[in-house]
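Here you get one chain, nothing else, as structure tokens; it is the form predicted alone.
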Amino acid sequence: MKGARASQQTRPRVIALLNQKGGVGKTTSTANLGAAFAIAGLRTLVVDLDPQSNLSLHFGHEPAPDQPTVRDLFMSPEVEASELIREARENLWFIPSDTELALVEGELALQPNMQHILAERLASSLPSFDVVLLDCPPSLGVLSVNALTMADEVLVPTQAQYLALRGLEKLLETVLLVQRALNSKLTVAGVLLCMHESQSGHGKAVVQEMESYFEKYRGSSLPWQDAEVLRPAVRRNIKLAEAPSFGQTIFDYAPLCAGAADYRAIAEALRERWKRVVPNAQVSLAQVSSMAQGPAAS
């Protein structure tokens, strides 16, 4: 990995950006948050786990047919993770995806310990970074479970719509299952509002309901007990949609626009959150089980 050097810490902060619904700003958020962290001086790795491979387009990268991608991380043990990591910008690296990653879900089901492959294959490279962002596919399948098994926390990019709220409850149920069975340290940072229109009455009502939902679980020992609706919301901004077509992040394409300001502020808000929110201590299975009906019952 060109330009890599060991970080002072042994493990970076690992964030899975996940939403089972497509078109909500997940990949845009991964690329631009990654760029914002890098600009702030954090050595950042973003991993494209979506077969649509749109994340790579933000960095002007289209993998050649014979070029290794994240699929090789899952299916080719002889390929080292360091061979897949490409430099995008100063302090910013990425692992590209390709459409063949869609075939991995079925193949992984035949492998032992299939939920831990991503974490195991990336383990040797993690000390080189301060932050790792995992761009999950728009589904709750094996690839997303691998991301959740590796992550410290989950960030849910979404729009302020009624159906998004119902989908959030289903997603949190999945996070709880993974925390109980595979990753006891997993928490939920919260919701990142994308393409937001602050004047919409419907949007305001949905945001209030999301905030009320999280408030119900304060002190519950559930993974989302400290979750919040992150501020600021990412305002609807045409520059964010245009930037990938030029192979650029928003900070390359329009660094003074509203989208750049919003993602810069969110990155700073997350860094402040990491200082004040102590990761949940491991709780017993009995404690978690007693709360498990929370999202389904709401």
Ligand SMILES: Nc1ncnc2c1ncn2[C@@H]1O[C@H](COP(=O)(O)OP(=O)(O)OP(=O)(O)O)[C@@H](O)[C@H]1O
Contents of the next structure:
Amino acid sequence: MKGARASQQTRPRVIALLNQKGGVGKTTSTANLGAAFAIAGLRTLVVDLDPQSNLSLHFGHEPAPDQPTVRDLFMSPEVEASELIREARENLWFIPSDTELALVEGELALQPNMQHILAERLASSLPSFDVVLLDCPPSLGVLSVNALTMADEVLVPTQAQYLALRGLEKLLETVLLVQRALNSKLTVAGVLLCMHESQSGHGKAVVQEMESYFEKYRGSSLPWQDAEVLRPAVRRNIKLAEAPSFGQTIFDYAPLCAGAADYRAIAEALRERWKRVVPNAQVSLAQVSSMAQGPAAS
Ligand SMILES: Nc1ncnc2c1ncn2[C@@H]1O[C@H](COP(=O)(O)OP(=O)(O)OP(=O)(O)O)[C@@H](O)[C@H]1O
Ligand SMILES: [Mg+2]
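Here we have the form predicted alone; I need the corresponding form predicted in complex with the named molecule.
Every component of the complex follows; first up is the chain already shown.
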């Protein structure tokens, strides 16, 4: 890693992009939000925590058998984290994954303190960045828990479909467990609607339901008390699907398309949100038990 030095602060904002459902837009959002932050001047690191290794495709990176990857963060203590960080674009760095990361889940389960490995191994590199985005695999396993243990906030890429709401509740349960046991600063920024079709009546109803779900928890001190359905939604746009096959982010491939406009606007909305929303207070056990019985009164 050369030339990385954070422009404003000593610890970056760390965001986990998490949804246990597959194919919802986590990797597309990590790559293109990362690129949008970088273009806006924020020194940004994106980390591929998925054995499918799709994130690197957006940066034209070809996996090679002997290169160190995120797997070495977990399994090779002798490899320095800084050796894994590759420059992708101006202000944008990434840590690639590899398919063997799939084996890590099983091996990690046997290690003490296994939820903290990612946070501990990346700690010395963090001061170089303003923003870190963690692209999680489609599961709530050890790798995702490592991301949650390190993160300040969770962003949930999703589609506006009825089943997405059910999945969201399960995800929030996991966030709460991690926040209670491992990472008291963890909050949920909200839902990022991906591949959105604004004309769908079903979609509109689900978005309303998500909004009123979050509304019920305002003032609750639960990690999603300030969560929102972020605007704008990222519209379905074929250019977003095409860009990685050319080794490009949307800002290289089609900077004037709707997909580029949407990710630029979401990056801007998140930066505005960071000015507005103060970090979550620690959850009290009373609030946790009242959550089990339904939304806390505000
Ligand atoms: N807004 C969009 N418009 C059109 N296609 C999109 C959009 N967002 C994502 N896609 C496409 O949808 C597919 C799934 O997206 P992506 O890989 O980002 O999801 P994911 O949640 O990371 O998947 P996985 O759970 O497998 O890691 C990809 O082919 C991607 O190019
Ligand atoms: Mg993915």
